[in-house]
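Just the one chain here, laid out as structure tokens, in the form predicted alone.
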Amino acid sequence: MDVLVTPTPKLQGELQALSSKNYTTRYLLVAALAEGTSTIYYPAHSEDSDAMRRCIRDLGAVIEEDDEKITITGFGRNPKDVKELDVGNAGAVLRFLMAIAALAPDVTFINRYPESLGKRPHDDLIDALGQIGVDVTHNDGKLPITIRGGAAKGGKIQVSGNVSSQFLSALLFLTPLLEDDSEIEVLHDLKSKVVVGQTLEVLTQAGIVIEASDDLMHYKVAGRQKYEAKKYVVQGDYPGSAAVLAAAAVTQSDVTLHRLEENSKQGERAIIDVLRMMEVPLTHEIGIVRVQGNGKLKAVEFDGDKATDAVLAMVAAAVFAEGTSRFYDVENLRYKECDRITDYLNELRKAGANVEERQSEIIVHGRPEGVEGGVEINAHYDHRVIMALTVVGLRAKQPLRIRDAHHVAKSYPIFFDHLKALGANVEWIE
């Protein structure tokens, strides 16, 4: 389905942020590998973190869930013997999943999105679990993917981590499990640093001890770990409050969001920053984030690489800033649903942005007066985009037509529910 949003000039309310689907995937995992009943509060509900849900669930969890939380009963490091994973879109949790079929006899990763995660390549995962032992069949990197696992024994093992950060986490979670203690060592350099801390985060939480070197790029794990069964709670989510703060900023606005933890160890935690570098009048305090928004940004210069699943609602309100705006050390967005660098600009253009790319940067050269719109764009089936493309509607003159929108549900399900909350003009076409 497609998304018409038409220029709204004022939004105003209070929302609950979601909560985090980064959060939600690792805890979902680390209750299934462990041994008993783990509870996690405020699961978020996204297609990403539903496919972890089902696949775990294919693997041998047990899961009860009502509206508050989901109890999970683990399977351990003895997976159920499974001949195929559906993952969906979701491209974190099928990193994560390889791994961890290591643990299982003959696994295939079967292929339903070929113009999305089917294009995208797994090359340094598949070559570090060769690395330990593990046997994988695959299509010149990419999906379908066959593990052949149960020979696993850890040892040293080397990761590239200057395409994705998830390969490197995929490892974090098997090998505690492994007969032998293992080194980890990052070749080149590691993309998203602090999405890594939240993979450790939440494996200390689960009882399991690894021993990380200063600047993430070296790991010693002792082998025969176990996940232990724990409670925990998922905070709210800043990689989708994103957009929603994006919106606030470049329009008439007094929006509160609750639940955004001010020490969150999340990287799009900067979003904050960002937009009070832009001049954005807010505030944060006790987990809540007010924007009273004049529709008046001056232009930023950002590392994305700290903030990689908020670049894109910045580059977004950056569109209407006074000034050039530049997002530099982006490249991994290229390796994402889309290549969001190419992809997203060309959209950006046709709405009526100016806008320049290079391999690892984007330059904004913002319109305070505003972007034309009244065209049809292509948000390449990338919820990311998706959402900062909406942004960017309600400042435009004219309407924008928003093609397959209702890929926004991979982590974001009622995005535009919570903006019609709000009182932006939104609208879902056949």
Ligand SMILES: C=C(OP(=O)(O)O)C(=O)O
Contents of the next structure:
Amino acid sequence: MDVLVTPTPKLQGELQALSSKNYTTRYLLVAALAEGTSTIYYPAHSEDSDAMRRCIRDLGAVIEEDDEKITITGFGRNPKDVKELDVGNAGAVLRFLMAIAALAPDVTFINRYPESLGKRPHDDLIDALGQIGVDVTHNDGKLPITIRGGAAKGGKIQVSGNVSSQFLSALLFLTPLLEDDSEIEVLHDLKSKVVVGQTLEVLTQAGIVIEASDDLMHYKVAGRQKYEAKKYVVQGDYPGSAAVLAAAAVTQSDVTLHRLEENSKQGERAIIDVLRMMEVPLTHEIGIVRVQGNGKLKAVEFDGDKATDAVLAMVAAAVFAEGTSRFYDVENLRYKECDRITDYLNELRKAGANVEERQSEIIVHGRPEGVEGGVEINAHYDHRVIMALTVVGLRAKQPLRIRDAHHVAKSYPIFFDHLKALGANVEWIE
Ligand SMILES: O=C(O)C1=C[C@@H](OP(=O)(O)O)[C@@H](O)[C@H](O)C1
Ligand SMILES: C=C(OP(=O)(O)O)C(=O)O
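Since the structure above is the form predicted alone, I would like to see how the form predicted in complex with the named molecule looks, so please show that one next.
Let's see the whole complex now, leading with the same chain.
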């Protein structure tokens, strides 16, 4: 299904931010790894979080859910002997469960999105699992992937953090359950380092003890630990909200978003600082963000690795800023649902933006006068490309037709409902 985004000068209203995808996937996982019954309040509902629900159920977790909460009775360190798992297009879910599959005899992760997740590399995790005796069969580092665990015992592990932090997070979820103690050393750089803070926070909440160095490059993990069954509350989602806030920033607006904690460990919280640096009028108090956009934005320079999943929304805002913006240290955007540098900038150019790419940088020459629009956008299976191009479409001169915009459901199924509620001219079309 496509979405037609028609220029919209004004946005107004109040919304509850959706629930965090990254916390939901983590809480679902640690609840599954516990032996008792955990409760998660306000879990996210999206394709990625549903993928984690489906897979932990397949692995033996017992799940009950109502409108407010989900209760999960976990399988501890003894997942069911399942032959196949389908993670949809969810990278984090795949990587976390590739590690957990080391507790099972023989699991194959199927390839349902050959053009998206099917192209993403997992070599660094495959290599790390090999170091603790896990046998992995793969298609040149990509899906389909078969994990034969059983023999995994723990020990010294080196893992590269160059491509994704998810490989390290995956090992941090697995190693406490192994027979032997483990020591994990991160090689090279650690990309998206902030997200590892969310992993450690959730592990601590689940009663797991991990000794982490201050730079997050070394870990000592005792084996034979037990995940405790707990009660968790999912906070609001900054990456998805970043797109709504960017939409408010590029229009004449008065938009309020609730449930966005000031002291959240989500790096994408930086959307607030970046919009402030761009001189967008906003306030952020007691979890409530209010943007009163006047359509005027100033260019910005920002280390995008600190807020990986909000960079596309920030770039969309910069398209209309006065001056040249630069988002640096963003190379790992190339290994996401699509190449979020080359593919994304191609779509922005089609819409009329003036953008340049470097291997690890996005440069935006702002056009405060607006962009032309009037074209069809290829979504590249990427929810964040869809949301960012929607922001651009609101301030284009002609409508943008975003092809296959239903992929927004990977993280934010009600994104267009939310924008509509604020007065945006967005319509689903066949
Ligand atoms: O651990 C996680 O839940 C995530 C880590 C990040 O990925 P990378 O570490 O690959 O950048 C982020 O982009 C992704 O959306 C979710
Ligand atoms: C990249 C993302 O997710 P994942 O890596 O889990 O597919 C995302 O949500 O933007």
